[in-house]
Every structure is written in C-alpha cells, then in structure tokens.
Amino acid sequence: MGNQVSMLAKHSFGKKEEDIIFAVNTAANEKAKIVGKENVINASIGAFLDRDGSLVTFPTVEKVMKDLSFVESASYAPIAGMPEFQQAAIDLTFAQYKPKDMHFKAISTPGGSGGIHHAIWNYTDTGDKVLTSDWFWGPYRTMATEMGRELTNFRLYDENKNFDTADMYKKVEEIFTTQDNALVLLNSPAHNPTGFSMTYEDWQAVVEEGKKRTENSGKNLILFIDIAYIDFAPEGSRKFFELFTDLPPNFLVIIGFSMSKSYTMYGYRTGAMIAVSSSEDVITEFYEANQFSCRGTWSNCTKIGQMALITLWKDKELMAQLEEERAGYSRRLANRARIFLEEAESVGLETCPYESGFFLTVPAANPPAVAAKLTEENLFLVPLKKGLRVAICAIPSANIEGMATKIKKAMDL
C-alpha cells in the first residue's frame, strides 16, 4: 500500500468526529441486548422519553399535523419562511415580554441549529473567535470549526455559582482587541448540559455591560440566545426579553427559536432565528444576509412544521391544550431532577447548579474513566470535557433512584 490518498479539499482534510452522545446510546442498546432493556439505564439521548421508553409527543400537536393538507405542506415554503410562521415565532417567543420600541425580523431555520450556523457565518469572519461558556453543547464547536472559526470560552458561573458576567466581558474585551465583531452564544434558560439558568439580574448585567462596550466604541456585539428548552423552564422565564430595549445600533440580539422540544417535533427540523435591534437598517441587513445564506445552504425549510405552528398560534383553544400537556411533562421532568438532586446531596455528589431542563451535569476529574466504570453497572452517561451529562429527560422517575449513589461510588474508586 502506498501513501494515503485523499481527494478532499485542504480545508476538509482529516475532518471527522464521533458523536459521543450517539456512541453512548449505541453502547447502551448493545448492552440491553445482552442483559435486557429493563436492566439498562440509558441517560444519553436528549429527548423526552415516557415511562416505557417511548418518545413523548404532544397529542395536540399530533392532531394538528394530521389535519393539515398534504398537498399544501408538500409544496415549497418561501426561502425565509412563511410570513405567518415568522410572526408566530416572534409572538410565541416573546409572549407578553416583547421589548418595546425595537425592530424585529424572523427567518425560518432547520431547528435551532440553523440559526446558530447562520449567526456564526454572517457575523464572524474566517479565523475569528466565537465565545460561549465553558459548559456548552458540543455542536457549537463543531459548527464553528466547520466554518473556519475558533470556539473559545468564559466561565459559566463563578465561585458562588452565579453567572460570571465579569469573565464573559473580560473575554469579549479580549476578542475586541483583534476583531470588530464579538459573537456570544448563550444558552439559557434550562441550559444544555447543566440545567443552569441565568437570573433576571444576570440578564440586566449582561445588557448594561453590553451597552457600555458598544456605545461609541466602533465594535459590534452580537448575542445569540439559544432558547431550545425555554418551555420547560419555570413560568416567567421569558421576562428577561423585556430588557432588550434601547440598545445601541451595534448591539444586536438574535434568538434561536426551536420547535424540537417545545412541540416534540425533533425530526421535523423547524425553527427560526429572530433578530432584535434598535436599527431598522441592521434588521434589514439581518434579513437580507441570512435569507441569502438560506438559499446558499438548505434553500428552504420544511413547510409542514411551519403550518403546524401557524395553526396553533391562531387557535387559542388549541394552544391552551398544548400548554397544559407541556406543563404536565414539565412537572414530571422537575420531579425526576428532584429525585436525583436530593440523593446527590445525601451522598455528597457535587452537581452543577440546576434550575430546569432536560439535563443536569456532574463535574468529574476524569469523565471518560468514570463513564466507563458506570457501564459495568449498566448505567450509561455522556462524558464531557469536565463532567458527566445526565439526560434526566430520558429516564423515568422509578429508575433515577440510585443513580447518584452509583456515580459517587464510581468517582471514589
């Protein structure tokens, strides 16, 4: 055999990545074939599973989808999304907390990921740094790398377990020494992978410090807020949106709206990126550039998901039914977290601050080694760089008892 032959372009040579989440899921499924599914706890997949391990879906959404016209949904949607879908996404994102005296535009994207992609592509240049917290969803790095950017981090929370605004802006200032644009990816409330949520006061500080660094500075700050899990956060979690008013024109907020979790439509890949700005010119630029990127990547998005949201948005009774269904599962999710966290406290297992969401995280010195030990106990968790992600969304309450004890034991060995 001679030297390795590659036909890839130089920028793609050596590009590969094993998705650790799906690798753990596969390992769990293989073990289940040997010892029985009922004897395996698979806390890897980020989807809400019912007591019997089936995917949770909301009956109201399912009914709406079935009643939609196939002929209509099979036709192309506009590149930037159906106009009513765009408005529905804006209205449902902000609810009663829409910022006053600001300009808004929405563009349809395939899930929340599409909006993240476009924000990185259109608001940073090749070689630029993109900033997010030190606990983060792994595909942020994958997307940044794919587009020739570098993902860098600030501390999510300080020694007192409070959001570390100071460290975030320290890193923003560092970025501003070499870049005109600083793009910051924030995932709150119900952060993936920790369940951490920024407080209203945290957001006040982020906005005020952002204003200081953009007013008459010649630098641009773009906050991308990933709200994929917001509908599983406590009531009132949207209140911070009202703070995004009276911003300098070079301080842009983009919100990543997703129907995956909130509407149990993971595979339909329906979402939107929503821009908030004091400048109509900035909003027009946002719309034109990102619509162009839609055409240059996926063209247009799945239409049936957009039609479903429009139907729900227009019908208050249907939306009330959906919210009731969602609230019931939110309570179940909170109960799962309570069981784990109470046991963790009783056995002295440290966890990252958790408020709500599909996941919680246990800090660990050697996550892969601890995760490997736990597979011997038929417990499958996702090892991260600094800890272990526990997908409580995928584990029924009856199986959560004992998990924290097993993790603590494996860490102490």
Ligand SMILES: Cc1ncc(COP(=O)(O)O)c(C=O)c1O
Contents of the next structure:
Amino acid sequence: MGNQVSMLAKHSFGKKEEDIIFAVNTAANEKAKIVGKENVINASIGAFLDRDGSLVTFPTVEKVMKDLSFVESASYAPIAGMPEFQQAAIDLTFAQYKPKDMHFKAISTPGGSGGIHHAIWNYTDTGDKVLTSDWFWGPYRTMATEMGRELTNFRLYDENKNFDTADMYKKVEEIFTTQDNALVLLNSPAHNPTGFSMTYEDWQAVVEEGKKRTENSGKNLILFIDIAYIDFAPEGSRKFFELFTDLPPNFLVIIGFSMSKSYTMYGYRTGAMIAVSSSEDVITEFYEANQFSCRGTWSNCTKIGQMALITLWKDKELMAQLEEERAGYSRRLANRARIFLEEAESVGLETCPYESGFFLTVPAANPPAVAAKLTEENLFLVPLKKGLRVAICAIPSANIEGMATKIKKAMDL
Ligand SMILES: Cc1ncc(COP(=O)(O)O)c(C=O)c1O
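Same protein, different condition: the form predicted on its own was shown, now please give the form predicted together with the ligand.
Okay, now the whole complex, with that chain kicking things off.
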C-alpha cells in the first residue's frame, strides 16, 4: 500500500467532513426497518416535520409560488437581487424596529448561508480569527475553514445562564491585538442548537460595549446577526434592532435573513444579507464588495424565491394568512419544548437555556457515548462537542414524552 493518491491543491488536501446528522439519520432509518418506524424517534432532522413525519410547508407560500410566472422566474435575477426583494427583506426584517438615522442595503444570497459566507470573506483576511459562541451551528466552522479562517469561541452563557457579554468582548479584544477587524457571528433569537435567545438588555450591553471598543479606536467591529429562526421566536423578538442606531462608522451590523424556515423554502435557497451603518461609504462599499463576491461565486440567486417574497410583502392579506399559519406551528413547537423541559426538570436532566426555536440541547460529558447508548432505546440524537442536540422540530409531541427520562437514564449509566 503506497501513500494515498491525491490530486487536490495543497489548501484542499485532507478536506472532508463527517456528516454526523446524515449518519444519525441513516442509523435511525436502518433501525426503523428492523423494529418498525413507529418505534423509532429520529430527533436528528433540522426541518419542521408534521405528526406523520412529512415536511411542514405553509399553504400560503405554496399558493403564491404556484401563481408565479414560470417565464419570469426562469430569467436571471440581478446579481445583487431584485430591488423590490431587497426592500422587502429590509422591511420584513426590521418591521417597526428599523434603526433610526442609519443607512441600509440588502443583497440577495442563497439562503442565510450565503450571507455568512460573504461576511467571512469580505470582512476578515486569510488566517484571521472569526468569533462565535461555544455552542454554535457547525457550518460556521466549515465556512471559516473553507476560506482559510479560524473559528474561535466565547462562552454563550455564564454560570447564571445569562448571555456572556463580558467573555464575548474579552475575545474581541484578544482578536484586536492581532487583527484590525473582529467579525462576530451571533445567532439569536432561537439559537441553533440550544434555543437560547439574547434579551433586549443583552443587546443593549453588546451595543454599548461595541461602541466603546470602536469609537476612535482604529479597530473595526462587524456583528453578523443570524436570524434564521426569528419568525419562531415570541412577539417582540425584533425590538433589539432599534438599538443599532448612532453607531460609530467602524461598527457595522450585518443581518442574515433566510427564507428557509420562516417561509418553509429550504430548498429554494433564498435569503439576504442586510447591512446597517451610520456611514454611507461603509454601506456603498458593503454593496459593491458583496455584489462582486456574488459574481465571483454563485452569480445570481434563485429568482422565484425573491418573487414569492415580493408578492407576500405587497399583499397584506396574504402575509397575514402566512403569519397565522406560522403562528400555529410556533405554538406547536413551544408545546413540544414545554413537554420536554418539564419532564427534564422533573427527572433532574440539565438542559441549556431554551427560549424558542427548532432545537434544544442537553450538555453531556461524553456526547457520542450517550448518543450511542440511546440508540439502544431507539432514540436517535445528534452528538455535538459539548452535548446532545434534540431536534424537537422533527418530533411530534406524543413522542416527546419520555425522551428526557431516557436521556437522563443513559447519562447516569
Ligand atoms: C443557525 C443557522 N443559521 C443559518 C442557517 C441557514 O440556512 P439557509 O442557508 O438554508 O438559509 C441555518 C440552517 O439550518 C441555521 O441553522
């Protein structure tokens, strides 16, 4: 046996990723063939599933999509997105909480992922550190690595389970000792994988501390706020946007808007990156550099998703209908979480602080061992570095009962 043959360029050598979610899903399906589908709980899937295991889609979105012109949607969209789509994404993101006296621009991206990609690419240099919390969505690391950056972490929450602003800025300052730009990826509200949401006061502290670190400092702070799950968070979850006002010109906020979950359009790959700045120059530069990167990567984005958003945004009745459909599913999600969390509390199972969202998380010392043990009970969870992810979005409430007890038992073994 000789050395492994490789034709990859040096920077790509050894590049591969164990798709743990796919592996857990396959294992669950294999087990279902043996013991019957009804006896297996597959909490690995990151999409909202109905009681019968089918993907939840919103009827209003489906209707809007069906009524769109194929010819129009088949033609190219502008590189940075349809102007009305850009406006719709801005309006729907901020609702009544648009920051005052600031400049804005949006660029269409393939899902929220595209915006994360461009933010990493255009606001950090090769070899730079990119900061996010210690519980985080795995693709942040994949994207940072893919672009030759290094993902580093701060503590998401402290001993009292409050957002750890102090640790975040400690890490930002460390980054500022070697970099002029600090890019921080924050996923709130309804964080994946924990369901944690920063409070309004947390955001106030983040903004105040950010101002202190940027005013006349010669250092640039870029906060990327990933709001992929915001439409499943409680009313009022957008209020923090109003805080992004009166920022120094070197404090840029970019918001990652995604239609995947909020409009059940996962596969249509539609989203936007929205910049907020007090400086018109920074906004113009944001638009030009990111538009260039669109051309230099995926070119333009799927047009039909943009057209669907424009239609919904222009029609108040349709939008109200969609919001009602979404609210129904948000209530179901909250119910699933409540069942799990009440049982967890009664059996003494620790969980990460959950507020809303598709997932919740159980901290564990040896996640792969606990996950393996649970497969014997026909319960399939995704082991993360620091715990187990429970995709309540994929489990009907009837099957949630008993899960916390099983997890607690497996952890005590
Ligand atoms: C935390 C988080 N951010 C962003 C996304 C982006 O998804 P998409 O690119 O499909 O919009 C996801 C999807 O799972 C996610 O969980």
